[in-house]
Amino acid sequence: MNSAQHIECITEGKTEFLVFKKKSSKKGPGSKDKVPFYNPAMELNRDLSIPINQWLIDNSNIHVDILDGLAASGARGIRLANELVGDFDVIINDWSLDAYDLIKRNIKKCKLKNAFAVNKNLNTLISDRRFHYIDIDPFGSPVYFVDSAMRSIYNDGIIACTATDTATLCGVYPKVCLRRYGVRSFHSPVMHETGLRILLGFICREATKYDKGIEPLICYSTDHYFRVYVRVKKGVGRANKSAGNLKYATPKELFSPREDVADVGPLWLGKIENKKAIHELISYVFKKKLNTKGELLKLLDLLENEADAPPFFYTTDNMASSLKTSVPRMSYIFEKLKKKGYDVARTCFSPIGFKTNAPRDEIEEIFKQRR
């Protein structure tokens, strides 16, 4: 271990553990380093990875064998190992060095009999054995790993991946992502939702090739990455069934006025939240020591509201422009939807977006009226 970086002492829910500390800022992404990344701003992205794993335990009647992938500095495994309850074992994995070393620190400080450190390339270790969790969070895109995961997880497995690609997914560098993710995307107002849907009809394209499907459990989008839950199941009639959500959008559906382009796709347009999983979820994160615990329930009450909503979303800022008229306030397009019968939810793609069954006349109507 490069005994030349400072090591810094970390508390995350209850679990105390040693990092190579060098980002403060519990914003944005990180810097990729000579030395484990340990990232702060991701904490909530490894709380939320402590009830998903204990319900995946709970509604399992066997041994749970756990991966964190690409475990860099470790925080996520041992904090899994470590607060998880059940029959279950965490392998922690880094083909860093650096990382290695770090991990068997981690493990032997916090007196873990669960938990093992491996030193391999991430696509070597899942081709050699099965796993019922895989967590895929790298540095930028997850897209190398998914065709090793998916055939390493067991049926009903979970597979977890972050995309921190996100210009890539949100149509900023078009030809990257037909390139990495075999997609025409789009820059367009809802291109977060858009970029989720790309990395989620990548990771159905995968599982179909192997007779499989998926099922999104929690999908999110947060200021600089994408985050996918989702459940592998085996069979033809499900990988038949999942690769009906893989569609094209036009640019229209997209909300945007140009007609000078190519339809956007494919991407998944079923369904990217299961409702009756969140709501179980929502009790478990009460039992666990979480520091981003409110920050967290915020993200699944929303998530829960949106369950069941249709894709994509509007903005009051984009209607109102559109329309030329004032920005209403969102309490007031809720009551006139909710009045005329229709379904209206916020988002988590955007603090000014609002998913409907309404017909856009009828949207465009309620802000004409605020004139």
Ligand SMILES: C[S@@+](CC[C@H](N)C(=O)[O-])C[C@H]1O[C@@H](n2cnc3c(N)ncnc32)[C@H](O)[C@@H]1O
The other form holds:
Amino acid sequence: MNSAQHIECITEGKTEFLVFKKKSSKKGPGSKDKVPFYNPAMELNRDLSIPINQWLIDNSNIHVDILDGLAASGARGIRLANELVGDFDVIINDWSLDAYDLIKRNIKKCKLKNAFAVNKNLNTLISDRRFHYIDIDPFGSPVYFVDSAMRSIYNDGIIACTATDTATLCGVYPKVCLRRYGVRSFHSPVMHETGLRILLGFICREATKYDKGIEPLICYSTDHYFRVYVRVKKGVGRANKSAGNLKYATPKELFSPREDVADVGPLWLGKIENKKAIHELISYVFKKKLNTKGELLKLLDLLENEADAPPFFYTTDNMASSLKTSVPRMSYIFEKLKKKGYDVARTCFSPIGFKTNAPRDEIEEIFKQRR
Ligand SMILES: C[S@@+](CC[C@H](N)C(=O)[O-])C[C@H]1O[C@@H](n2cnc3c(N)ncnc32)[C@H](O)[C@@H]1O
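Next up, the form predicted together with the named molecule in place of the form predicted on its own?
Starting with the chain above, the whole complex follows.
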């Protein structure tokens, strides 16, 4: 290993492990770095995979094979092996030799009997073996691995993907999005939700070509990444049902004033959260030792509340500026809409966003009353 001087010991959850730590640069880890550095900003992302995998193990009556496919130091896989209980193994893979050596050191350090280091191209590994959970956490886009993950995943298994190519998914680079995801993207006030639905639409198409369907369990976006957990179910009926959720949205539906652009899509316009699963996961989060527990519970609460809301959302700023009114407090909007019998929820996609089944003229009325 040529980077010994950068190795540090970190604790996440109940696990102490070694990572490659960047010394001088303030910038986060990137794909151009020679060794895959530890990214502390992803701790919540890793934390969430603990209760999800515990939920998967507890709901399976068979041995569960878990794969941390792009593992770097193995932070996620080592934690899964150390913090989960039940009948399972964790395969921790990275094609970098430095990473592989560190993963082996971490397995030894944590005295793990159920974790195994692998040093392969992820696509080769999952072309040869099948798993019940596959985690794809790349630098940038996960698209290069989803096809083989769909072939590898067992029926009812979970594929988890992170995407950090947020600018592409949010419509900043439409040509890249068309090439990479096969989708006409769009920069709009609801671009984060559109981006997530582009990613889910892509994953759905990768599933349906193998007569499989997807059921999103938990999906969210932050400023830096998108994260989706989808359950994969085999069968033509399931595939057809999933494909039925692939649709196009007009710029107007994406709250854009532009009329000179084509419809956006194909997007996944089905549900993006599974309310029942999130509800169950919340109790798992309470039981686990997680450094981001407070933040995670807030996120899950938000996602549970918006689970039944329609796609896309209004923002207080946009509504107020288009109606030339002042910006009302969110609590005022919620109170008025609920009084009129409508559902309304906050959204993970924007702190000033709200989702409702109320017609637009009712919402405008509420804003105008504040003029
Ligand atoms: C963003 S890092 C993973 C971070 C890690 N999951 C964590 O939580 O710390 C991406 C990793 O993928 C590895 N990688 C990239 N392409 C790969 C491939 N085709 N097969 C296997 N590993 C790959 C890189 O070496 C890098 O370590």
